[in-house]
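One chain follows as structure tokens, the form predicted alone.
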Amino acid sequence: MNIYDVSRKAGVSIATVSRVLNGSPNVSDRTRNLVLEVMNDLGYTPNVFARGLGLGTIYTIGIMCSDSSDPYLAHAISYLERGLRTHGYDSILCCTGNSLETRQKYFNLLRSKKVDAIILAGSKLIEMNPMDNQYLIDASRELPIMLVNGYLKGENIYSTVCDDRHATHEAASRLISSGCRDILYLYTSYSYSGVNKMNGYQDALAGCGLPVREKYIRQCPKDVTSARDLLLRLDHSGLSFDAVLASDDALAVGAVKYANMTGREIPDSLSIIGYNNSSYALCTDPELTSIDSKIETLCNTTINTLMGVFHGSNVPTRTTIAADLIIRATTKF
């Protein structure tokens, strides 16, 4: 027996049941009595959502990420843990790698610890095959699932995402306006965020009347050396490119190293834009123009949304945060 059963029988939303459990004044007496009567009929004992009643909570949130050594995810974990502490919550972190089986194993481990909610940091934790996400949808019947820059539709699943598509569209459009025509796009993964970034790049080309050429879209492991070596191979193969737009700063640093090895002037001969505005962007010479995906804002918004869920507030299931283009020395803007 769970909150979904109460919601269905009472004919009200899960949020309304949660507000009743928390004693929220934003519920009519008629609805409150109806929900309480249904709970009594079903023998439902509230747990995770019974914040106001002080029942069944250990004030602990599960956090999952694929790789805590990734600078983007490392910052996300730091911001999430800090935000949870300010609200009196502890956290349990699980780093899952990229295996779906391992991810499900750790997810079930967190559920066995009776955590109050689970936060998934990074879009890689959402599979492109919808069936592979069913375990998340099933679990959301019992506890809130929070996604940081990932999206999955579900009644008790809440997403906070960066507008990656608009961000790469703006970056590519700025490159085109500065005179670039052969823009190489480097990406690391085919995920929710990754697809949006690539679509933004393609939208910008099409919007400016330029062809979308598959040979200018290349996947690359997320490390500096791999990106450098890929560009060297493309150069030796005769592919001409006057700009690199990367889905991660590490790939953009690889482009800087490629330019230094081949004697190409930055930005006169080669313009470069990274993504995430990480510490990498300030460690290159010249410093990288990069898209700031607002990871701190994403994490803080996720925490605020979760607290709203716990208190029975009306919160959006999806919140979109705009990115900023931070202009430095690798572009001619």
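These numbers were taken from a predicted model, which means no experiment stands behind them. Positions refer to the first chain, counted from 1. Rigid core: the largest C-alpha set superposing within 1.5 Å between the two forms. First, how it differs from the form predicted together with a further copy of the same chain.
After superposition on the rigid core, displacement of the C-alpha of R32 between these two forms amounts to 2 Å or more.
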Contents of the next structure:
Number of protein chains: 2
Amino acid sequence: MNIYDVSRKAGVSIATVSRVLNGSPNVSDRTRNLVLEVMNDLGYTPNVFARGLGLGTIYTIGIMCSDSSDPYLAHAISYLERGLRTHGYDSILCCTGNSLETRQKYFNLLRSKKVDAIILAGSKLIEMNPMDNQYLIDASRELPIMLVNGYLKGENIYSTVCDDRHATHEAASRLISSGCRDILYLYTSYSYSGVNKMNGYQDALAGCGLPVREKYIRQCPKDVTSARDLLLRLDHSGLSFDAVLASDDALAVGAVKYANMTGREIPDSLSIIGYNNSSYALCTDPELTSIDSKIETLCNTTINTLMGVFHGSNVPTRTTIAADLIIRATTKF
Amino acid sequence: MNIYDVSRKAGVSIATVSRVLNGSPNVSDRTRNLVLEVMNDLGYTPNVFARGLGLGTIYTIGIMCSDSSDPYLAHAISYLERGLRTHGYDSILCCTGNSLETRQKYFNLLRSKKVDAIILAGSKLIEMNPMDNQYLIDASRELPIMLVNGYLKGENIYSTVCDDRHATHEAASRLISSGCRDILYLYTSYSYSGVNKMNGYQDALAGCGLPVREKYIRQCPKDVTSARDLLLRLDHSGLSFDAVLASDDALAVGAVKYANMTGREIPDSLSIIGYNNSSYALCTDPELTSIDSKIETLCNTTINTLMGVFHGSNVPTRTTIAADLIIRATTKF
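Same protein, different form: I have the form predicted alone, so give me the form predicted together with a further copy of the same chain.
Below, the chain from earlier opens the complete complex, with every other chain and molecule after it.
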């Protein structure tokens, strides 16, 4: 029996129970009395069960990611670890790779350590098939689940996401305004974030009355050489394109290398926009126009939300952060 | 009183005490009897104190690094975390930044958690002033300290290092053989690894009868734009150089950008060699010749050594791994 049972029995949110336990003034007398009554009925003892109220906590958060050496995730881990530490929390890191089975195994391992919460960093940790996320929903009855740039509906699941759809919509629209008509879209994975990015691209085309063509949407492994070689093949096959919009900077770097190799002028003959505004964006000649997906803000917001959950504040289950388009030398605008 | 007291009183190494406790055959009867006698005298109870023998362990290792978003360290964290997990150990990550004070604070925090060992990833965590490392030597009496590409002398301190000196010696020698005479050396920090790399460069010049000139040895922040701008300034000041050897790929990328900006032909007018063979090396046109510092091997060896310490095997306190020179398009050989 725990705070979640109290929440269910009283028919109020976990945050409300936390607020009652914390003596927060933001609770009506009626609700406070109801919660206290249920606690009494259940024989609930907050100082044993109230994880996250500073009672019974081990001050340790599990952080899961697919691969901490990926530049985007490496920054996420760094910001999360430092942010949690300023609040006095340790981080247990768990790199799970891409298999759902391993991920579930490590998730359960973290739970068995009685961590105070689990943060899932990266949209790829949420499966597209809802059945495959049931273990997260089940677990969220016992501890808060925090998603960094992923989304899953659930009462004790908190998402902080970048507005990827709006970001690629704007980027593609700017490409079209600058005269591009055949925009190749390169993506790495069909995740929550991946789908949003692709939808933004498609919306922008449709909004300008341009056709959405399957052959202009291509999946590619997240590395420079694969992207370069894919573009060489597409070019060789006779596909005509005047812009590349990529879901990751590594793919955009590959596009720069393709252009340099084939003598295409950037941006006059080929415009290129990357995603994440990583250190890759400054490595190429010309330097990449790229979408800044605000990973630091996402991580800080995730931690603030988590601290809010722990302190029984009224926190949103979903926070959306706007991206920025950082304009450099691979676009005509 | 613990295994370290037994080691001191018996005048044998901690590994030897572990071997006796493990019933290893690699101990002479004389030594075994001595150790058992000391244990008896001290009233030592292995199942309470013998951390690392699977008795009293919490199966958790502290990993410290200055910044887990640095590409080299991000890979180290990833390899260490996964490697430890295959042995059933959790990793508590701690990003300390560059201040000694913060590092000591977090080190003590990890110790207070009773972690089974602490891994320090990256040569910058070891101070050049021996006094400043005394806290590590003191702590090593109580738990194993593992250094990834750092070195510190001490009985229970284990280093796995890349042979950086040999690597830069070879790289500089190859540059000289290919006709370069004015080789600029760019470095980011004056750490154990940093000093070794610089010594290798100086040795190579001296070995070929070339002068070692202060003005050809320059410190630079570890980012692409700083390196590019430094080279533009040096060029503008009239310093003549026909090669750049850098202690990190980010600096070498900056050198490529300087050359592209000023119209110098790579490698005919300027040869460039980076360090770490990171994903940066493939981002530039032309792609970077770079020294592969074998971070995966360093991490795996560190973990194998640690497991050896835990199991009382006879492990070396220092293991040196040879680097590889990966030849691409920024050199004439």
